[in-house]
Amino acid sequence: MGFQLSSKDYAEYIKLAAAKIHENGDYVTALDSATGDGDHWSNINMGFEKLVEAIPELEAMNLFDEFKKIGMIMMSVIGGSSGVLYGSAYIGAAKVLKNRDIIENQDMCNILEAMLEAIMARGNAQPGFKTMIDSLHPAVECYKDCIAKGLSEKKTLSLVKSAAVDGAQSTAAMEAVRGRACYQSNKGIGHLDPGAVTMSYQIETLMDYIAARL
């Protein structure tokens, strides 16, 4: 049997993701200060702090309601475009979990794909625009490819994690099409996109959390 995540497990992952984002505050703020407003980390960190406060409520919910609640909290607490995009991502992913009591391998791939589609639709953005999508999109494509090839869950989780991290790193070579970086003369070339980096933190933490349960 492969991995199975309950709503309580996902709430535990949220706690770990919050810690990962919190501990990288100076680094993410430095990245954002080079190309943006410098407030990406403070906004997303505030959102995850609120999620951690809500864990007793979240872990008692079914998965569908838990994801909707996470989306609503993120949308209401995280400032700027990130709040709307993350809120849309979780509310979009909740639809995948209707009538599901656990998350298994294919479900997790479907969740990440639903998040990607919601973010792309809400942000009117595509891969290569130097945004959080540039971490999430390669992770989703990798996940789908791994399942199609029948790779083990352990191998799949490792490859998806690498795809997300490599995707975030690839934003250094991209010209920004969205956000304040697109107004710079060099369109942010040479700098990582902070939104892609914090997205990679979340996917990395999620893949590690699941792998530890195999």
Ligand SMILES: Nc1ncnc2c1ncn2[C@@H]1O[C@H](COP(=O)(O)OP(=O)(O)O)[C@@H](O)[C@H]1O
Contents of the next structure:
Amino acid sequence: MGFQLSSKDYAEYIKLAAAKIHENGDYVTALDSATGDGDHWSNINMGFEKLVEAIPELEAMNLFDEFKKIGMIMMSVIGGSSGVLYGSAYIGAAKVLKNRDIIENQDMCNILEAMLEAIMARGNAQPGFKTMIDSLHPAVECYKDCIAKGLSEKKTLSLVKSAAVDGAQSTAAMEAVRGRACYQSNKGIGHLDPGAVTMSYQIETLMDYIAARL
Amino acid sequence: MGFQLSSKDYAEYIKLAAAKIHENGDYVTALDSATGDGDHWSNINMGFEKLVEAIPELEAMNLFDEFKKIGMIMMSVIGGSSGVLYGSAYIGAAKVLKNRDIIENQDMCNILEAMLEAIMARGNAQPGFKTMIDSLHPAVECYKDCIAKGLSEKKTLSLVKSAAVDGAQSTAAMEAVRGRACYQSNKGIGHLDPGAVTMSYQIETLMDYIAARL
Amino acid sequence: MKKIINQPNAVVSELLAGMAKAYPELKHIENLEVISRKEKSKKVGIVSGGGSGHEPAHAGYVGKGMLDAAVAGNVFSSPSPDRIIKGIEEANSGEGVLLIIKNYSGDIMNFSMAKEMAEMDDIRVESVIVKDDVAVPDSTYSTGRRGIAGTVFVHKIAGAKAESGACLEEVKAAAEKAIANIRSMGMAMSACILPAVGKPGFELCENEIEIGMGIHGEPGVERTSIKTAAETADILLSKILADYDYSGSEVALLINGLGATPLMELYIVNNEAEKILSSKGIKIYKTFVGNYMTALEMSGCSITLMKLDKELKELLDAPCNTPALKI
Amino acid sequence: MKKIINQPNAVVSELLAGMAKAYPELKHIENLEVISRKEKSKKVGIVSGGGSGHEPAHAGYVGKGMLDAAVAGNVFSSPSPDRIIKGIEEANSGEGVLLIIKNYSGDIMNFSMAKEMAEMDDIRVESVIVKDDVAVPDSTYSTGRRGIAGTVFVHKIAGAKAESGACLEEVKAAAEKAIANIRSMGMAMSACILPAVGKPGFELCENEIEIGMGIHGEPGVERTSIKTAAETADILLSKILADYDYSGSEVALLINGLGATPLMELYIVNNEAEKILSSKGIKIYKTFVGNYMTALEMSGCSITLMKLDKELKELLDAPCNTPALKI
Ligand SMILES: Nc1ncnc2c1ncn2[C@@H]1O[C@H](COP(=O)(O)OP(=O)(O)O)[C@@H](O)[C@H]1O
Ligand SMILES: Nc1ncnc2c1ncn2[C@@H]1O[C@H](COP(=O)(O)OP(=O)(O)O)[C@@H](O)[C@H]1O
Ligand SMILES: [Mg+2]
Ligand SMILES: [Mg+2]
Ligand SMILES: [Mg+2]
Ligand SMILES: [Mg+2]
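Given the form predicted on its own above, what does the protein look like in the form predicted in complex with the named molecule?
Entire complex below, previous chain first.
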């Protein structure tokens, strides 16, 4: 039998992701200062701080309500571009958890895919536009591929994590089509997209957390 | 027979005074920056530039009209505190030249005294208030004293010049009662008053000019 | 960082609270950071908003003849959908609500999400997108042009149309007409400091200016040396006039300060702008000079033109009474 | 020096020309640098003025219900008597003219000389002297207190009284009453640069502010470290309240920016000022927040209180229509 995450486990992951984001403040701020307006870290960090405060409430909910609640908190606390994108992502993901009590391997893949679709729809963006999508999209593609190929969960989690991290790194070479970097004369080429980096932090933390429980 | 200045001669002096003031721009600006608003030199320099432009007109006038005209130009071009003070001074001095074609020793003394009175009345100020008066007042006192003592014109001119220059230097020790320096917590103590310095430049140039003609 | 503030994170709610205290006809909805009119009337509601730091925009334009509610995000960050929904609710008197959105992806995403959610609550919501900044190429591929100071004209036109009793579609059409006729271009001479960041996002050397700088400190199109007022007006207007044909028409002119540029300089720029426009046969119908859409304490300015027809003139001249604009 | 200007010596005439172009109801008298109303009516004329660099003061207050003419000197320098005489002539409709003078010796000397010369031409002229700045000790020996932002209230009160048809003595009495009830106190966070000088007259370190700084960059009463908005409001108001007893009264409150301080911060200061005044039982009748009397691009602010009685309230509320203040 594979991994199984409860709403309490997911709340536990939130705590770890919050810590990961908290640690990387100066780095992420520098990235958004180079290509945007410098607030991405402070926005998303504030969002995760609020999520951590809400953990007692979140872990008592079923998965559907928990994801919806996370989406609402992120949307209102983070604000800016990434708030509404994460809000849409979590509300989109909640739908695939409607009657589920636990998250298993296939659910996890479905969750990430629902998030990707919601973000792409909300932001009217595609892979290659130098956004958070460029970390999430390769992760989803990889996840689907691993399941199709019947790889072990351990292997899958490790490959998905690498895909997210590599995807974030790949934004350095991209020209921005969405987000503030597209107002730059060089379209941000040479700089990592901050939203892709924080997306990769979350996927990395999530994959590591699940892997540690196998 | 002593010196005699025509309106043309006085216009010649104006040219010399303009040059003297022009040369000391940075120094006077620094003085007014330390105790006031930094514009005294640029104001008075602009005034003298306009006077120099008006020389063809000035030297064709009688003394009465010439002094009145100088006063009007200084008043409107210099502006600020010193414009209206010099304007009042020259208009006051014009009165003592009403029916004179030349300026002789006693006239010169009368002119400076009339200027002093006009400045004191307009500015509601006394000697010791750390203003241009502190150069002009000792010069006038000295001039009257020299005439009373029957000193030679040469000696007189030299003593009046020294009195004006020393008077300007004496403002360093004074507390400001008029002008912008009085808003300072230490009332400008330790700094020369810019208006006294430019007054001393004018008296010095005038005395030297007359002395050179003796 | 020299700012007269308390906690960097509290600036938005404190500034709006201070504003509501100064203008008793406005109300501040705490936490959701909405400023709305206390007095309501039955008409199409007009809502605008965006990141804070552009004061008096947007809350300063709430009042009779302009906005019914303004929604504030954090400094330079779009407000979240829940705030915008509150603004929509405040502005709605049953005749529907028009959202005036500036063309930033963050604003578009948050306002669209709010629009969808308000529509689920049976409020009729329409939106228009202001994209007046000719510094950025117009493009359907990327987000395209930013919305900058011209937004103030859109507030005025839409607000006057709504006040006249027009229906939602008519108000939207008037706003769209204004948007189609507005072009802006700006330049900056110094950076600004986000309260929460504490240091400037970029540096300009003494003698260096940036042409086409956005109102969030996004880089512009060219760094160059400091110019005279005449040259500055010429550079900005040339870009505008190359993009849209204003020749032979009547225009509204806005000389906008970015926050730290003295009014003295804005008037000097206006003096030059008038000379250039007159020489090109463009007639200035009405001029606005001041800090209408700022970028914290950035120094610099922008020029905006709006081509006028009879309807736009009437709407521009219609009375309005807001903290930042009274006609 | 980063300024959007042409020739440093031309800033005053160019800014006034740019202003007259923006407001067709005003006229600019070139060379004499007077801004006056085109439309005249038979009433006491009100004239103010002083050095330039305080925009919108003074020309921005010319219009119905406030000034009839404003006379501009060079930057931070009093206008000369010939300019002031022109302003008096423009404002005179036969009912006499009131001069509103700020208490700087340069202004007093130039305005008095102009007054004497205008009186020789049989124009009735009276004058009042504004000295609201509590940073400076009141004194009969020295020049005494400076006139700062409170002057705007004096413009409003005198202008409204004149508009009501009152005679010269009554207008002067209303202005004197306002002056007796006004106190101001300011602080600065950065210096400003005179166009003709090109460098700042003083320097403040990062983290340093100056309490009691004048509007020409004259030194203040104390240099201290940067404070929160709450502390700043407290320091400024404490000085004012220690000087004049406003307890139990109704006041007009002005939070004035010195030029480069964002409106955001002024609203935050207003939020704090209101808390302090309320806690002391002082009732705020009307609040003004904005850049009303600036010092080029200095950053910082001042707070002004005017105690109101029935007459002053009515005069404050009376309509006025000027570029910088509309009621
Ligand atoms: N249309 C979009 N689609 C997907 N991601 C986007 C879009 N616009 C922006 N982003 C992401 O959001 C990040 C910036 O977020 P943030 O700094 O919080 O917002 P803002 O740009 O409003 O300041 C970008 O780095 C990018 O990854
Ligand atoms: N009341 C006064 N009486 C005599 N001289 C004065 C008076 N006030 C100012 N001054 C002189 O004027 C000088 C300053 O002139 P200036 O800088 O041109 O004017 P402002 O102070 O208006 O900027 C002072 O240094 C002082 O000598
Ligand atoms: Mg950002
Ligand atoms: Mg001076
Ligand atoms: Mg942002
Ligand atoms: Mg001066």
